[in-house]
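Listed next as C-alpha coordinates is one chain, alone, in the form predicted on its own.
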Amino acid sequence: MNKKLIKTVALSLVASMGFLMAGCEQEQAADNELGTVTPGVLTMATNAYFPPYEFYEGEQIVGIDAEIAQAVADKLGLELVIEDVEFDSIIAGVQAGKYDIGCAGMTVTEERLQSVNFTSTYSTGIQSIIVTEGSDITNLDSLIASDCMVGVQSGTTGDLYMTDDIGEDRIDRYNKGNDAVMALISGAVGAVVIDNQPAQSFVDANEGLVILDTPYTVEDYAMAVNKENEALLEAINNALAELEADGTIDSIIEQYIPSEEA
(Lines of atoms letter the chains of each structure in order from A and count residues from 1; the text may use other names and numbers.)
(Lines give C-alpha, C1' and ligand atoms only; values in the text may rest on other atoms or scores of the structure.)
Protein backbone atom coordinates (compact mmCIF):
# COMPACT_ATOMS: atom_id res chain seq x y z
CA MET A 1 0.00 0.00 0.00
CA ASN A 2 1.56 3.34 -1.04
CA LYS A 3 1.97 6.30 1.30
CA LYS A 4 -0.77 8.34 -0.40
CA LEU A 5 -3.31 5.55 0.04
CA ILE A 6 -2.29 4.99 3.67
CA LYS A 7 -2.78 8.70 4.36
CA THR A 8 -6.21 8.69 2.69
CA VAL A 9 -7.34 5.67 4.72
CA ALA A 10 -6.06 7.22 7.94
CA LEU A 11 -7.91 10.48 7.27
CA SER A 12 -11.09 8.53 6.50
CA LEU A 13 -10.80 6.63 9.78
CA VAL A 14 -10.29 9.85 11.74
CA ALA A 15 -13.32 11.41 10.07
CA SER A 16 -15.44 8.34 10.76
CA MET A 17 -14.40 8.33 14.41
CA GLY A 18 -15.27 12.02 14.60
CA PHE A 19 -18.77 11.38 13.25
CA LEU A 20 -19.24 8.46 15.65
CA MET A 21 -18.11 10.52 18.64
CA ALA A 22 -20.35 13.41 17.62
CA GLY A 23 -23.26 10.99 17.25
CA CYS A 24 -22.62 9.54 20.70
CA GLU A 25 -22.43 13.01 22.23
CA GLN A 26 -25.70 14.01 20.57
CA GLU A 27 -27.35 10.80 21.80
CA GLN A 28 -26.08 11.37 25.36
CA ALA A 29 -27.32 14.97 25.27
CA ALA A 30 -30.73 13.80 24.13
CA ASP A 31 -30.76 11.09 26.78
CA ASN A 32 -29.83 13.60 29.49
CA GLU A 33 -32.09 16.50 28.64
CA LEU A 34 -33.45 16.24 32.21
CA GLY A 35 -29.97 16.89 33.60
CA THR A 36 -29.75 13.77 35.74
CA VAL A 37 -26.51 12.95 37.54
CA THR A 38 -26.02 9.95 35.24
CA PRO A 39 -27.56 10.02 31.74
CA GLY A 40 -30.55 7.68 31.53
CA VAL A 41 -30.65 7.15 35.30
CA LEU A 42 -32.74 8.66 38.10
CA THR A 43 -30.59 8.44 41.24
CA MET A 44 -32.68 8.48 44.42
CA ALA A 45 -31.25 8.99 47.91
CA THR A 46 -33.20 7.50 50.80
CA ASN A 47 -32.77 6.04 54.26
CA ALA A 48 -34.13 2.52 53.99
CA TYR A 49 -35.18 2.04 57.62
CA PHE A 50 -38.52 3.80 57.47
CA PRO A 51 -41.23 1.20 56.83
CA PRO A 52 -43.55 1.18 54.98
CA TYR A 53 -42.08 4.05 52.94
CA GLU A 54 -38.67 2.42 52.46
CA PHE A 55 -37.23 -0.75 53.90
CA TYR A 56 -35.22 -3.80 52.93
CA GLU A 57 -36.86 -6.95 51.59
CA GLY A 58 -33.85 -9.22 51.35
CA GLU A 59 -31.26 -7.08 49.58
CA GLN A 60 -33.84 -4.98 47.73
CA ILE A 61 -35.18 -1.63 48.94
CA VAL A 62 -38.97 -1.58 48.67
CA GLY A 63 -41.84 0.50 50.02
CA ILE A 64 -44.13 3.37 49.09
CA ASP A 65 -41.37 5.81 48.17
CA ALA A 66 -39.44 3.19 46.21
CA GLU A 67 -42.49 2.19 44.16
CA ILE A 68 -43.63 5.76 43.48
CA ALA A 69 -40.09 6.71 42.43
CA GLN A 70 -40.00 3.67 40.15
CA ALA A 71 -43.32 4.69 38.58
CA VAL A 72 -41.96 8.22 38.03
CA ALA A 73 -38.75 6.86 36.50
CA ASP A 74 -40.79 4.66 34.16
CA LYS A 75 -42.82 7.70 33.07
CA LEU A 76 -39.60 9.58 32.32
CA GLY A 77 -37.95 6.66 30.54
CA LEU A 78 -35.19 6.44 33.16
CA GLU A 79 -33.64 3.62 35.16
CA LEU A 80 -34.14 4.05 38.91
CA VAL A 81 -31.09 3.58 41.14
CA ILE A 82 -31.64 3.85 44.91
CA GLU A 83 -28.82 4.85 47.26
CA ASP A 84 -29.27 4.07 50.98
CA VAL A 85 -27.67 6.87 53.03
CA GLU A 86 -28.07 8.55 56.41
CA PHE A 87 -31.24 10.62 56.44
CA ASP A 88 -29.58 13.88 57.43
CA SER A 89 -27.17 13.64 54.45
CA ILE A 90 -29.92 13.44 51.81
CA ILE A 91 -30.62 17.17 51.39
CA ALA A 92 -26.92 18.02 51.24
CA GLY A 93 -26.37 15.27 48.67
CA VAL A 94 -29.18 16.52 46.43
CA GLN A 95 -27.96 20.10 46.82
CA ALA A 96 -24.41 19.08 45.85
CA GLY A 97 -25.62 17.23 42.75
CA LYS A 98 -24.72 13.80 44.09
CA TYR A 99 -28.32 12.54 43.82
CA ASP A 100 -31.18 13.55 41.54
CA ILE A 101 -33.91 13.24 44.16
CA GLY A 102 -34.29 12.75 47.87
CA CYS A 103 -37.25 10.51 48.59
CA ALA A 104 -37.54 9.33 52.17
CA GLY A 105 -40.85 10.26 53.71
CA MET A 106 -39.51 13.80 53.51
CA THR A 107 -41.58 16.79 54.60
CA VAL A 108 -41.37 20.21 53.00
CA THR A 109 -40.02 22.73 55.53
CA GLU A 110 -38.88 26.35 55.19
CA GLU A 111 -35.37 25.32 56.27
CA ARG A 112 -35.11 22.61 53.61
CA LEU A 113 -36.50 24.94 50.94
CA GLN A 114 -33.42 27.10 51.40
CA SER A 115 -31.30 24.24 50.03
CA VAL A 116 -33.53 22.32 47.57
CA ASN A 117 -36.79 22.49 45.67
CA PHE A 118 -39.64 20.08 46.36
CA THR A 119 -42.03 18.37 44.00
CA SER A 120 -45.77 18.35 44.50
CA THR A 121 -46.79 16.18 47.45
CA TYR A 122 -47.73 12.54 46.96
CA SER A 123 -48.54 11.32 50.48
CA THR A 124 -49.52 12.59 53.92
CA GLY A 125 -47.67 11.68 57.08
CA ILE A 126 -48.38 12.11 60.78
CA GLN A 127 -45.73 12.59 63.46
CA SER A 128 -46.62 10.32 66.37
CA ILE A 129 -45.35 9.76 69.90
CA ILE A 130 -44.36 6.28 71.05
CA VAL A 131 -44.13 5.49 74.76
CA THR A 132 -44.00 2.34 76.86
CA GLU A 133 -47.23 0.88 78.24
CA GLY A 134 -48.17 2.50 81.56
CA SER A 135 -46.04 5.59 80.92
CA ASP A 136 -46.90 8.81 82.75
CA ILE A 137 -46.73 10.50 79.35
CA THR A 138 -50.25 10.35 77.97
CA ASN A 139 -50.34 13.28 75.52
CA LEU A 140 -48.16 15.97 73.97
CA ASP A 141 -48.66 18.39 76.85
CA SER A 142 -47.46 15.87 79.43
CA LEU A 143 -44.46 15.04 77.22
CA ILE A 144 -43.47 18.69 76.97
CA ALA A 145 -44.03 19.23 80.70
CA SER A 146 -41.93 16.19 81.68
CA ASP A 147 -38.16 16.12 81.99
CA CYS A 148 -37.67 12.88 80.05
CA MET A 149 -35.34 12.52 77.07
CA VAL A 150 -36.99 12.12 73.66
CA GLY A 151 -35.54 9.90 70.96
CA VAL A 152 -35.70 11.06 67.33
CA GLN A 153 -34.19 10.11 63.99
CA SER A 154 -31.56 12.72 63.23
CA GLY A 155 -32.57 15.38 60.71
CA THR A 156 -36.25 14.40 60.51
CA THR A 157 -39.14 16.76 61.14
CA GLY A 158 -39.69 14.93 64.44
CA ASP A 159 -36.19 16.06 65.37
CA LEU A 160 -36.80 19.64 64.18
CA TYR A 161 -40.20 20.07 65.84
CA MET A 162 -39.28 18.47 69.16
CA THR A 163 -36.08 20.50 69.40
CA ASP A 164 -38.19 23.65 68.99
CA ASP A 165 -40.74 22.49 71.58
CA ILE A 166 -38.54 21.07 74.35
CA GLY A 167 -34.99 22.23 73.59
CA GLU A 168 -31.74 20.67 72.52
CA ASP A 169 -30.86 19.32 75.97
CA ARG A 170 -33.75 16.82 75.97
CA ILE A 171 -33.18 15.39 72.47
CA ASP A 172 -31.34 12.12 71.78
CA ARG A 173 -30.65 11.70 68.06
CA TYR A 174 -30.21 8.37 66.28
CA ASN A 175 -29.27 7.52 62.69
CA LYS A 176 -32.16 5.07 62.38
CA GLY A 177 -35.68 5.16 63.78
CA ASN A 178 -35.27 1.61 65.04
CA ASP A 179 -32.28 2.70 67.15
CA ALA A 180 -34.46 5.33 68.84
CA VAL A 181 -37.11 2.69 69.56
CA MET A 182 -34.49 0.37 71.06
CA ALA A 183 -33.42 3.26 73.31
CA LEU A 184 -37.03 3.61 74.45
CA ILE A 185 -37.26 -0.09 75.25
CA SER A 186 -34.02 0.06 77.24
CA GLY A 187 -35.18 3.12 79.18
CA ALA A 188 -32.58 5.49 77.74
CA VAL A 189 -35.38 7.77 76.52
CA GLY A 190 -38.95 8.24 77.73
CA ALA A 191 -40.58 8.70 74.33
CA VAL A 192 -39.88 8.55 70.61
CA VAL A 193 -41.29 10.96 68.03
CA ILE A 194 -41.44 9.56 64.50
CA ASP A 195 -43.81 9.28 61.53
CA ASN A 196 -46.95 7.30 62.26
CA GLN A 197 -46.56 4.44 59.78
CA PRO A 198 -43.02 3.53 60.87
CA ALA A 199 -44.20 4.04 64.46
CA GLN A 200 -46.96 1.48 63.91
CA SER A 201 -44.47 -0.99 62.43
CA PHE A 202 -42.13 -0.57 65.40
CA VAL A 203 -44.98 -0.98 67.93
CA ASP A 204 -46.25 -4.10 66.16
CA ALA A 205 -42.76 -5.60 66.28
CA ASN A 206 -42.00 -4.76 69.93
CA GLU A 207 -44.31 -5.77 72.76
CA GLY A 208 -44.93 -3.19 75.48
CA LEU A 209 -44.99 -0.08 73.27
CA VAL A 210 -47.98 2.13 72.43
CA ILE A 211 -48.66 5.12 70.22
CA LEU A 212 -50.43 8.05 71.88
CA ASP A 213 -53.87 8.75 70.44
CA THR A 214 -53.20 12.41 69.67
CA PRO A 215 -50.93 13.02 66.66
CA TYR A 216 -48.05 15.45 67.10
CA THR A 217 -48.23 17.02 63.64
CA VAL A 218 -49.71 16.30 60.20
CA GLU A 219 -47.50 16.93 57.15
CA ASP A 220 -47.13 16.23 53.43
CA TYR A 221 -44.35 14.24 51.77
CA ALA A 222 -42.55 15.32 48.59
CA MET A 223 -39.33 14.63 46.67
CA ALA A 224 -36.33 16.93 47.05
CA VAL A 225 -34.74 18.11 43.78
CA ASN A 226 -31.67 20.26 43.11
CA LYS A 227 -32.63 23.94 42.83
CA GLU A 228 -30.77 24.31 39.53
CA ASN A 229 -32.63 21.48 37.81
CA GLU A 230 -35.99 23.01 36.93
CA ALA A 231 -36.41 20.63 33.98
CA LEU A 232 -36.31 17.56 36.22
CA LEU A 233 -38.63 19.20 38.79
CA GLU A 234 -41.20 19.96 36.10
CA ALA A 235 -40.94 16.49 34.57
CA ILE A 236 -41.40 14.77 37.95
CA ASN A 237 -44.38 16.99 38.80
CA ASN A 238 -46.01 16.11 35.47
CA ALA A 239 -45.36 12.41 36.10
CA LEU A 240 -46.79 12.61 39.63
CA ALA A 241 -49.91 14.36 38.31
CA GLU A 242 -50.44 11.56 35.79
CA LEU A 243 -49.84 8.87 38.41
CA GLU A 244 -52.29 10.57 40.74
CA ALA A 245 -54.91 10.91 38.01
CA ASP A 246 -54.73 7.27 36.92
CA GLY A 247 -54.85 5.93 40.49
CA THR A 248 -51.31 4.52 40.55
CA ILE A 249 -50.22 6.44 43.65
CA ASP A 250 -53.35 5.53 45.60
CA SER A 251 -52.86 1.89 44.59
CA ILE A 252 -49.26 1.87 45.81
CA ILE A 253 -50.16 3.48 49.15
CA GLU A 254 -53.12 1.12 49.60
CA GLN A 255 -50.79 -1.84 49.10
CA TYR A 256 -48.72 -0.80 52.13
CA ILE A 257 -51.30 1.13 54.17
CA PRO A 258 -54.72 -0.49 53.63
CA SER A 259 -57.62 1.88 54.18
CA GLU A 260 -60.16 1.14 56.89
CA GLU A 261 -62.70 0.24 54.24
CA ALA A 262 -60.43 -2.41 52.74
Contents of the next structure:
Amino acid sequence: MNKKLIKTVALSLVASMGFLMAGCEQEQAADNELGTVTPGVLTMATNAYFPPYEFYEGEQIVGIDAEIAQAVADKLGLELVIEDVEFDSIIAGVQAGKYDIGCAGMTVTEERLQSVNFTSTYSTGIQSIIVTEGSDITNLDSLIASDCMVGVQSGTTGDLYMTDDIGEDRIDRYNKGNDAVMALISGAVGAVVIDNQPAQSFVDANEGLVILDTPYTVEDYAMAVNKENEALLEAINNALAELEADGTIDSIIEQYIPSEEA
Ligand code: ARG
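Compare with the form predicted on its own: the form predicted together with ligand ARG:
So here's everything in the complex, that chain up top.
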Protein backbone atom coordinates (compact mmCIF):
# COMPACT_ATOMS: atom_id res chain seq x y z
CA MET A 1 0.00 0.00 0.00
CA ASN A 2 1.38 3.41 -0.83
CA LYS A 3 1.52 6.12 1.77
CA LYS A 4 -1.41 8.07 0.39
CA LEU A 5 -3.67 5.04 0.40
CA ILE A 6 -2.70 4.16 3.95
CA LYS A 7 -3.54 7.68 4.99
CA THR A 8 -6.92 7.59 3.27
CA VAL A 9 -7.81 4.23 4.80
CA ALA A 10 -6.72 5.41 8.22
CA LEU A 11 -8.70 8.62 7.91
CA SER A 12 -11.84 6.90 6.78
CA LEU A 13 -11.48 4.40 9.60
CA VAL A 14 -11.23 7.21 12.10
CA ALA A 15 -14.17 8.95 10.48
CA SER A 16 -16.36 5.87 10.53
CA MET A 17 -15.43 5.11 14.13
CA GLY A 18 -16.38 8.63 15.04
CA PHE A 19 -19.65 8.19 13.21
CA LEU A 20 -20.32 4.89 14.95
CA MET A 21 -19.51 6.36 18.33
CA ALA A 22 -21.74 9.35 17.74
CA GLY A 23 -24.45 6.89 16.75
CA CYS A 24 -24.02 4.94 19.99
CA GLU A 25 -24.17 8.00 22.14
CA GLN A 26 -27.29 9.18 20.45
CA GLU A 27 -28.94 5.83 20.92
CA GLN A 28 -27.95 5.80 24.57
CA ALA A 29 -29.22 9.32 25.05
CA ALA A 30 -32.53 8.32 23.52
CA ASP A 31 -32.69 5.19 25.69
CA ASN A 32 -31.48 6.90 28.79
CA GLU A 33 -33.71 9.94 28.79
CA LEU A 34 -33.61 10.12 32.56
CA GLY A 35 -29.83 10.25 32.52
CA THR A 36 -29.42 7.51 35.13
CA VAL A 37 -25.94 6.35 36.08
CA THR A 38 -26.65 2.99 34.43
CA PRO A 39 -29.23 3.08 31.63
CA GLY A 40 -32.41 1.28 32.66
CA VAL A 41 -31.44 1.23 36.34
CA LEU A 42 -32.30 3.51 39.26
CA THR A 43 -29.31 3.27 41.60
CA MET A 44 -30.29 4.15 45.15
CA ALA A 45 -27.81 4.75 47.93
CA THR A 46 -28.97 4.20 51.48
CA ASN A 47 -27.68 3.18 54.88
CA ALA A 48 -29.75 0.15 55.72
CA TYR A 49 -29.71 0.27 59.52
CA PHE A 50 -32.54 2.71 59.95
CA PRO A 51 -35.76 0.80 60.59
CA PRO A 52 -38.55 1.15 59.52
CA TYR A 53 -37.19 3.20 56.60
CA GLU A 54 -34.50 0.70 55.61
CA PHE A 55 -33.30 -2.49 57.22
CA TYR A 56 -32.30 -6.01 56.30
CA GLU A 57 -34.78 -8.84 56.15
CA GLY A 58 -32.37 -11.70 55.50
CA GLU A 59 -30.27 -10.57 52.55
CA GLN A 60 -32.85 -8.12 51.31
CA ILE A 61 -33.14 -4.43 52.14
CA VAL A 62 -36.76 -3.60 52.92
CA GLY A 63 -38.60 -0.70 54.54
CA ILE A 64 -40.50 2.45 53.66
CA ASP A 65 -37.71 3.95 51.52
CA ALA A 66 -37.01 0.69 49.69
CA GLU A 67 -40.69 0.27 48.85
CA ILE A 68 -41.33 3.86 47.83
CA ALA A 69 -38.19 3.82 45.65
CA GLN A 70 -39.37 0.54 44.12
CA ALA A 71 -42.77 2.05 43.33
CA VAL A 72 -41.06 5.11 41.78
CA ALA A 73 -38.70 2.91 39.74
CA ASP A 74 -41.68 0.87 38.48
CA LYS A 75 -43.41 4.07 37.34
CA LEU A 76 -40.26 5.20 35.52
CA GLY A 77 -39.74 1.78 33.92
CA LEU A 78 -36.39 1.35 35.69
CA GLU A 79 -34.91 -1.53 37.65
CA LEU A 80 -34.16 -0.53 41.26
CA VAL A 81 -30.70 -1.37 42.59
CA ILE A 82 -30.04 -0.52 46.25
CA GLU A 83 -26.54 0.09 47.54
CA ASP A 84 -25.94 0.04 51.27
CA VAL A 85 -23.25 2.61 52.10
CA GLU A 86 -22.22 4.80 55.01
CA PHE A 87 -24.77 7.52 55.63
CA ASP A 88 -22.28 10.35 55.45
CA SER A 89 -21.07 9.24 52.01
CA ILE A 90 -24.50 9.36 50.36
CA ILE A 91 -24.67 13.06 49.44
CA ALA A 92 -21.11 13.08 48.08
CA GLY A 93 -21.85 9.95 46.03
CA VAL A 94 -24.99 11.47 44.52
CA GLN A 95 -23.08 14.65 43.79
CA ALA A 96 -20.26 12.72 42.15
CA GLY A 97 -22.70 10.87 39.88
CA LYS A 98 -22.17 7.49 41.57
CA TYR A 99 -25.79 7.04 42.59
CA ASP A 100 -28.99 8.39 41.05
CA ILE A 101 -30.72 8.94 44.36
CA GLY A 102 -29.94 9.07 48.02
CA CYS A 103 -32.96 7.66 49.80
CA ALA A 104 -32.30 7.13 53.48
CA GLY A 105 -34.86 8.85 55.68
CA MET A 106 -32.81 11.81 54.63
CA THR A 107 -33.75 15.21 55.97
CA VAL A 108 -33.86 18.17 53.63
CA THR A 109 -31.44 20.75 55.04
CA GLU A 110 -30.15 24.07 53.72
CA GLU A 111 -26.63 22.75 53.85
CA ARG A 112 -27.40 19.62 51.82
CA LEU A 113 -29.30 21.75 49.30
CA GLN A 114 -25.98 23.39 48.45
CA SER A 115 -24.77 20.04 47.11
CA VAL A 116 -27.85 18.21 45.80
CA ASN A 117 -31.47 18.73 44.85
CA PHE A 118 -34.25 17.13 46.86
CA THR A 119 -37.48 15.64 45.54
CA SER A 120 -40.77 16.47 47.17
CA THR A 121 -41.19 15.22 50.72
CA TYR A 122 -42.72 11.80 51.29
CA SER A 123 -42.40 11.49 55.07
CA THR A 124 -41.29 13.35 58.18
CA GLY A 125 -39.34 12.70 61.36
CA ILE A 126 -38.17 14.42 64.50
CA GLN A 127 -35.05 13.89 66.57
CA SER A 128 -35.66 12.00 69.80
CA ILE A 129 -33.51 11.07 72.76
CA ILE A 130 -33.16 7.44 73.83
CA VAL A 131 -32.03 6.79 77.43
CA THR A 132 -32.04 3.79 79.73
CA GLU A 133 -35.01 3.39 82.08
CA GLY A 134 -34.55 5.38 85.28
CA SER A 135 -31.96 7.71 83.74
CA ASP A 136 -31.48 11.16 85.29
CA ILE A 137 -31.86 12.55 81.81
CA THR A 138 -35.53 13.32 81.34
CA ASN A 139 -35.52 15.91 78.56
CA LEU A 140 -33.26 17.88 76.22
CA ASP A 141 -32.37 20.46 78.89
CA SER A 142 -31.23 17.85 81.38
CA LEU A 143 -29.28 16.10 78.62
CA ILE A 144 -27.49 19.35 77.80
CA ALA A 145 -26.89 20.10 81.49
CA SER A 146 -25.50 16.61 82.19
CA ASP A 147 -21.94 15.63 81.40
CA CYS A 148 -22.74 12.31 79.71
CA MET A 149 -21.52 11.28 76.27
CA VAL A 150 -24.16 11.23 73.54
CA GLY A 151 -24.21 8.64 70.76
CA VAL A 152 -25.27 9.72 67.27
CA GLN A 153 -25.11 8.37 63.75
CA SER A 154 -22.31 10.15 61.96
CA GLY A 155 -23.33 12.99 59.66
CA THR A 156 -27.02 12.92 60.55
CA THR A 157 -29.12 15.84 61.69
CA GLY A 158 -29.02 14.35 65.21
CA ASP A 159 -25.23 14.61 65.03
CA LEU A 160 -25.41 18.24 63.82
CA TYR A 161 -27.94 19.36 66.44
CA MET A 162 -26.13 17.66 69.31
CA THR A 163 -22.75 18.95 68.24
CA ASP A 164 -24.26 22.46 68.22
CA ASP A 165 -25.94 21.98 71.60
CA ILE A 166 -23.20 20.23 73.60
CA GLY A 167 -19.99 20.45 71.54
CA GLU A 168 -17.70 17.91 69.88
CA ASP A 169 -16.20 16.60 73.11
CA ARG A 170 -19.39 14.96 74.27
CA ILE A 171 -20.29 13.34 70.95
CA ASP A 172 -19.61 9.68 70.08
CA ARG A 173 -20.21 9.07 66.39
CA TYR A 174 -21.25 5.66 65.04
CA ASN A 175 -21.72 4.48 61.47
CA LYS A 176 -24.95 2.69 62.30
CA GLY A 177 -27.76 3.88 64.54
CA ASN A 178 -27.87 0.44 66.08
CA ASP A 179 -24.23 0.67 67.17
CA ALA A 180 -25.06 3.88 69.02
CA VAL A 181 -27.91 2.04 70.76
CA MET A 182 -25.55 -0.82 71.70
CA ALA A 183 -23.21 1.79 73.21
CA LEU A 184 -26.12 3.09 75.29
CA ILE A 185 -26.92 -0.43 76.51
CA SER A 186 -23.29 -1.06 77.43
CA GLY A 187 -23.10 2.29 79.24
CA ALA A 188 -20.49 3.83 76.92
CA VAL A 189 -22.89 6.71 76.23
CA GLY A 190 -25.69 8.12 78.41
CA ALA A 191 -28.11 8.90 75.58
CA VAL A 192 -28.63 8.44 71.85
CA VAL A 193 -30.14 11.10 69.63
CA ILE A 194 -31.78 9.74 66.49
CA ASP A 195 -34.95 10.13 64.41
CA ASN A 196 -38.15 9.13 66.23
CA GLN A 197 -39.20 6.12 64.13
CA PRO A 198 -35.83 4.32 64.23
CA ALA A 199 -35.74 5.27 67.94
CA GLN A 200 -39.07 3.47 68.39
CA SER A 201 -37.81 0.39 66.51
CA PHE A 202 -34.64 0.23 68.61
CA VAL A 203 -36.58 0.66 71.85
CA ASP A 204 -39.05 -2.06 70.79
CA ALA A 205 -36.17 -4.40 70.00
CA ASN A 206 -34.25 -3.87 73.27
CA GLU A 207 -35.43 -4.09 76.88
CA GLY A 208 -34.93 -1.23 79.30
CA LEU A 209 -34.81 1.75 76.94
CA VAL A 210 -37.15 4.73 76.78
CA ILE A 211 -37.71 7.59 74.35
CA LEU A 212 -37.85 11.24 75.35
CA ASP A 213 -39.46 13.86 73.15
CA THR A 214 -37.45 16.88 72.10
CA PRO A 215 -38.50 20.39 71.09
CA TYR A 216 -36.62 20.06 67.79
CA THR A 217 -38.55 20.91 64.63
CA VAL A 218 -40.14 18.32 62.38
CA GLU A 219 -37.81 17.30 59.54
CA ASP A 220 -38.90 16.58 55.98
CA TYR A 221 -37.58 13.40 54.37
CA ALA A 222 -36.91 13.43 50.64
CA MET A 223 -34.69 11.79 48.04
CA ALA A 224 -31.44 13.50 47.07
CA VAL A 225 -30.79 13.82 43.32
CA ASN A 226 -27.76 15.16 41.43
CA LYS A 227 -28.20 18.87 40.66
CA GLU A 228 -27.38 18.33 37.00
CA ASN A 229 -30.13 15.79 36.50
CA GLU A 230 -33.32 17.85 36.41
CA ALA A 231 -35.06 15.33 34.14
CA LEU A 232 -34.77 12.64 36.80
CA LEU A 233 -35.83 15.03 39.57
CA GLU A 234 -38.94 15.97 37.65
CA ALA A 235 -39.78 12.38 36.73
CA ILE A 236 -39.44 11.26 40.37
CA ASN A 237 -41.55 14.18 41.58
CA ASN A 238 -44.27 13.26 39.10
CA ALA A 239 -44.12 9.63 40.18
CA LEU A 240 -44.26 10.63 43.87
CA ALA A 241 -47.28 12.87 43.20
CA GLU A 242 -49.11 9.97 41.53
CA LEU A 243 -48.17 7.57 44.32
CA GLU A 244 -49.36 10.11 46.86
CA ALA A 245 -52.63 10.68 45.01
CA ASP A 246 -53.49 7.00 44.64
CA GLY A 247 -52.72 6.19 48.27
CA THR A 248 -49.64 4.01 47.58
CA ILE A 249 -47.32 6.06 49.78
CA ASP A 250 -49.78 6.11 52.68
CA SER A 251 -50.28 2.39 52.50
CA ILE A 252 -46.52 1.71 52.41
CA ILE A 253 -46.03 3.93 55.47
CA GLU A 254 -49.03 2.37 57.23
CA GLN A 255 -47.58 -1.08 56.62
CA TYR A 256 -44.41 -0.18 58.55
CA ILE A 257 -45.82 2.38 61.00
CA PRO A 258 -49.37 1.36 61.92
CA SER A 259 -51.28 4.60 62.60
CA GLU A 260 -52.05 3.88 66.25
CA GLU A 261 -48.27 4.15 66.83
CA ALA A 262 -47.62 7.12 64.55
N1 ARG B 1 -32.92 12.09 59.12
C2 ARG B 1 -31.56 12.07 59.52
C3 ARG B 1 -30.71 12.83 58.53
O4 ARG B 1 -31.07 13.00 57.42
C5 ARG B 1 -31.01 10.68 59.70
C6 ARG B 1 -31.07 9.78 58.54
C7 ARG B 1 -30.28 8.50 58.71
N8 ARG B 1 -30.64 7.56 57.71
C9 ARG B 1 -30.17 6.29 57.56
N10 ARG B 1 -30.64 5.57 56.59
N11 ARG B 1 -29.27 5.81 58.33
O12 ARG B 1 -29.63 13.26 58.83
